[in-house]
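Next up is one chain by itself, shown in structure tokens, the form predicted on its own.
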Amino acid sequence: MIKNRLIGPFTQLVTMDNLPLKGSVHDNQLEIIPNGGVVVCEGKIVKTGNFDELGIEFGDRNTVIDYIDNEMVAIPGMIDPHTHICWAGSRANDYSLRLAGKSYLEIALGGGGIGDTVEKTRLASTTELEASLTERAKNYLRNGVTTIEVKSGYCLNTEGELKLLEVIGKVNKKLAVDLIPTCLAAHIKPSDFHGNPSEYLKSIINELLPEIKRRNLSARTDIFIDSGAFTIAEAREYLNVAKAMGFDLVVHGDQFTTGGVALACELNARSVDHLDMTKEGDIQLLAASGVIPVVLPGSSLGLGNPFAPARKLLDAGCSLAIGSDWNPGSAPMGDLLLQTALLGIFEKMTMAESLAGITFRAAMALGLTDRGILKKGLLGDIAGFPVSDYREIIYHQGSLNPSVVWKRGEKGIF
């Protein structure tokens, strides 16, 4: 007989119900339960409400209760719109030379950056990829982060790009947290690729995208628009094509340069992701628009650039989603509540802003919808941390971890 799992009591129940997806939010408009409980059934929510309460209407010989007995709060498991964690190698003689001075386009010339662990990632065994994937997807998930979105775009052909792909999908199958993969194969042209640009978005849209759908090995494209990558032209004839092709539209812009912001609005992208650059006319065609915006500090860390303007976006009427950029150059970081914290503490975002930007906003920039909130019919997702007061989940600037995770209603440290 399925049993229902009674988890709780919380010393506060954070639901992020009944909130905007797009525009600022205030702290006094989060729902907030007082001694909390979470009913889940074959892995969705079947009730929240008062833990007492709950015990009353489910306490029969179906339903276990996961008894919490010292104080914490609950928020719906974190969600990671951005990521790009299946790679190999290090790039820490990239970071080096950017803390002597060298700029990401000037190492990357210099035969650093993204081409250098291409090279490495190629090189790398399947098993080898697993492994490190797998590593990086559990330390997510000890974090309270139940979601991970994992580009490709370090092997930049066919096969390889296939392989990670495959190893993503592998990944997911074994470890309980969610990874949602996404064809970068639009990261660079490849230096061993012989033909321009252009030739090697067509060579991707021939003979990788068809096989990807063939295999169902992902539902999303992402092109890289900026120097030293794509063009606005190149990028709208590729993204088009994809679209066509039935492929969800995300696209890195706006990081060195500007334009990928109006591209992603006239393509109605799910999401563009960077935003470093952007202005105040592509702020308004944001607000416009049905794209969210997501925005990634850690990337702005390792860099060590101004961040993207949360705060103008979201008093523009804009969604906010927040990704680490997890990935070996860049943003090797990878720790999600840190870099939201930080960011809030510069851009002057609310608790409630941050907290919507890495659960139900973040669930939109990929286009989930039984995810980001502690509500009947989504998933029991959820990070529970050893304090009394929400705010001290920020308040401590990513130094307090979950003490619990539940995923999809099983709690474990998986």
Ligand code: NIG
Given for the second form:
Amino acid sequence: MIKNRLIGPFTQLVTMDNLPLKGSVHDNQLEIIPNGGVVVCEGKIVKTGNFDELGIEFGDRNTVIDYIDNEMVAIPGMIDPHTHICWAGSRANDYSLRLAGKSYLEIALGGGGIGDTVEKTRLASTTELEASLTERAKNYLRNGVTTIEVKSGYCLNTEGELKLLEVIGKVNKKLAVDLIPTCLAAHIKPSDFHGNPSEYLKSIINELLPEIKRRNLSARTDIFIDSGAFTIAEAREYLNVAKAMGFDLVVHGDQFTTGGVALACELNARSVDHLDMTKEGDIQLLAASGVIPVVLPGSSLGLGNPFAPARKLLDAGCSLAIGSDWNPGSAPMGDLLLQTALLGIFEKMTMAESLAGITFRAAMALGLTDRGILKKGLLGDIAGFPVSDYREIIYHQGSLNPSVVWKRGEKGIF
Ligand code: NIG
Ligand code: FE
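Show the other one: the form predicted together with this ligand, since we just had the form predicted on its own.
Full assembly next; the chain just shown is listed first.
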């Protein structure tokens, strides 16, 4: 017979339930259950509530108790909606050049940048890539991140991009953490492609996307719109075809130049990510749309650039998810909680908005309705922090990590 698992008592269970998908959120809107418990069965939450009452209700119903005897605050397992963690090599050289005053674009033109990682990643075996991706994903899971979006985009040819998506799929099967794969073959035009950017995008459409569909490797496609990458017109053409093929659309937009947000809204993309340069008019467009803005403080920290206007976005009525952008170039840190806490203090985001950005709002940026909130029917993904007040989580600016993580109701050691 299938067993229920009652997890608790949590000093505070922060459910993230009954909060709006869009706009500002005050801390007093958070649902906090003191002495809370979660009942999980077959990976999904059956009920949340007072631990003692749940104990009485489920005590005789074939239930095992996962008893917590220290103070602990539970939040939904965190969700990173934007990473590039399937890569080989290091870009420490780029970083030293940035410290010496060179810009991201200058470094790319000088032989560093994305092209450098493409060279190393093409040469890496699947075994090497699996090992490094596994390491990064495990590290994330230990830190309470239970769902991670992972982009391809460091091989930029049909064979190589398929290799990356296969590796992501394989590691996803092997680990408890969920990896959500996204095709980012439209990262930049690779230097060895004979043809213009538009022809490169057509080759992705003709060769790669149908194969991704056939092998069921990803349901999402992303494009980098910026100087040094693709123009608005090129992206519009590419995304329209990808959409007609059934892909969910994601845009790297407004990192250095504007226009990406407006295109994402025009095409009703799932999310538009970066937004460092986004201005008032586009903020209004976003607020009126169903597109989820994903801000990436890790790339601001990695490049030494200002943060995206998170406060303005929230005040205008936009949703707001937060991703790490973990990648070897612009965002080498890979610490979602630390970056969220820093964005919060600079942008004046409430703790509720910060937590929303890495839980249910991040889930919506991935189109996932089965996680990000601790409530009946959703996944039993829980991050437990060894404190008695949820505010400690953001207050410690990333130096406080969960002591226990549950993925689909199963307790890690992962
Ligand atoms: O999101 N902006 C484009 N792509 C990545 C950086 C990738 C890299 O530098 O390797 C980003 O910042
Ligand atoms: Fe990115």
